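Given next, in structure tokens, is a single chain: the form predicted alone.
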Amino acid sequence: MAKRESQAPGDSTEQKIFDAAHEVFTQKGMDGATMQEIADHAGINKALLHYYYRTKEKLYESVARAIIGRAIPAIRQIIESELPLEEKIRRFIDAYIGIISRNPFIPLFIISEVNKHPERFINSILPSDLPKPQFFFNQVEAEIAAGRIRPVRPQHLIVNVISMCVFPFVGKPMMRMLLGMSSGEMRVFLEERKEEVTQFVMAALRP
């Protein structure tokens, strides 16, 4: 099985559960998934699955937590790197969309948790070593001062980039309907977003 962002701690049975849950949650989301289906994918009985995870919600949170825990350091490495701004934006978009493409249930998980349990999400689910955006903000301001990009508030820039990366995944059912795309066509469209968003952002920054 292909390597995934989620890596389960513990024994091989728990790893099978994580891999199976990741696959089912990716295909159906939390609401569409069932514990029986996850157990079947893992090749275990449902009673054993419940021994490891009492509820589907707990399993969903565990898988999401593992993915977020692996994704954040990768994003941080890009944000805090010494790369030129254009290359940094390109790599950030590529990494961000890549992570969501492989884990499409994560944006909805984050939105739900932030709205329902913001303090628990910040204190218990997010890793402590979050990216420090000031590195990026300082770089943007230096590029503005040098006249290489137009004046823009760095906070707006990063929010615009993240929004363009995330929204097509969060609103995928609506986007498919509005654009008249099959599931296969939608996959291609979402992969094209990496280059499309990059070009859009860089064009918008030209002085």
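Between two forms, the rigid core is the largest collection of C-alphas that superpose within 1.5 Å. Worth saying up front: this structure is predicted, and the values here are computed from it rather than measured. Residue numbers count along the first chain shown, from 1. First, how it differs from the form predicted together with another copy of the chain.
- Both Arg187 and Arg150 fall in a single rigid part of the chain as it moves between the two forms.
- Relative to the larger rigid part, the smaller one turns by 19 degrees between the two forms, according to C-alpha superpositions.
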The other form holds:
Number of protein chains: 2
Amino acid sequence: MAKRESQAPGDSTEQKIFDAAHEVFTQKGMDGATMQEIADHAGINKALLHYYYRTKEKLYESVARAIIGRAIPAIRQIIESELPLEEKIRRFIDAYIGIISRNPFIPLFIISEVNKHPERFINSILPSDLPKPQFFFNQVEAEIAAGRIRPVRPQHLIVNVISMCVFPFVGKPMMRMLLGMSSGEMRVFLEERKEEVTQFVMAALRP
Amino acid sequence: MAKRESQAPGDSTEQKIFDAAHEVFTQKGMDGATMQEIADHAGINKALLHYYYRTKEKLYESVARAIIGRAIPAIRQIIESELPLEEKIRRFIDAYIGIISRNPFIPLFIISEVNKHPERFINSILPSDLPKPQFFFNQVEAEIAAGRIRPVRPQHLIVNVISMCVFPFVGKPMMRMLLGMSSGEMRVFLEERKEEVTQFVMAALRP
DNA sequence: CCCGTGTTTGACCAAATGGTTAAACCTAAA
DNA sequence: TTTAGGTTTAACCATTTGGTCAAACACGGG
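What's the form predicted together with another copy of the chain like, now that we've got the form predicted alone?
Okay, now the whole complex, with that chain kicking things off.
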């Protein structure tokens, strides 16, 4: 056997293809991207894409699965932890906004994918270990019963929190126009939201 | 002249094309849609698409402009009205969720469009009369100064409200998986949010 | 009734795109 | 040095897709 192993390990052709596909797919989507563009972006011949990943669909699934596989456990870990409710919400918001700040294209990528091909998403991309929010719901109900927070339906609470964390990134250009902010001002604004959303939620939960 | 005017006015060929394009574009996006599919959907010959709207891009812009042109004034009207703050927020949430309920594909369509082609969006689709949120901001500051609501940064408040209204629709399939809801349960859930989000915001604004 | 103008159609074209293949290439092992 | 097997490339193929065109069609006015 003669494997081409001269280059640094993370720099293999397969990895270069994956990285290029990751960038192109997340920015242009499955339909908008072309194999040629991905090849160019990786600086290699187009046929190599098919050599390593048989079809465009397979390549796309690889990228999608990697993205989802990284995103889900991060959420899951926080939502299922044993922390007291308030601390959990604090950390959830902080971690969620942090992750998205570092990967601003991901939420829209996931949303578009799951909207256009729900079956493919469920069958070949989604991991089996989805977050189970039941424990979080019980926690909320307990706090309500103890009178420590205002009565809210826990499903709505979690959707509210996720919405306030994710949407400003998904709709960033729209928000920028509405608020008349420069790119730099927007970055500061989004960073501020860690604190602002936390306070907003805590205020809403006061009994 | 011999104009084909036998059919009902709103049923003209041009209108049928527009309606078909509206449906296909909003569900599959610019890249995912094909002219043939739009023609089939309208039940006419493909060449007619080019006869009435010269290119795919032009047709797409027509649809996009119509969608945006309908969405923006609805927001603008509420946000710039002279109502007292609390009533304004109430109506805003109620109207916003109502509009999106009736057009669930629109927000994702707009978001995708503005993310992929910001220049085209700004130059040829966006109307000139954007909502001006300044009056709303002043209103919030005044209420804070009078001690009638808790101090919040008005920009964050408006982004919070919009996020909680829009995101559950944009990310509906994701939310369904997270919450384990059927399609019917989800519809009820989204309708409930008019009331729930309003209460949540009001609770967060209590001094 | 027939003509002219706007409308509709099927056939067609060129470019783009996903995918294939055979040959060239490179490297490690014998 | 030879050679076998994985790797890379350029050329090629079939299909799809946006777009065009000339002919056919329908209908109102002369």
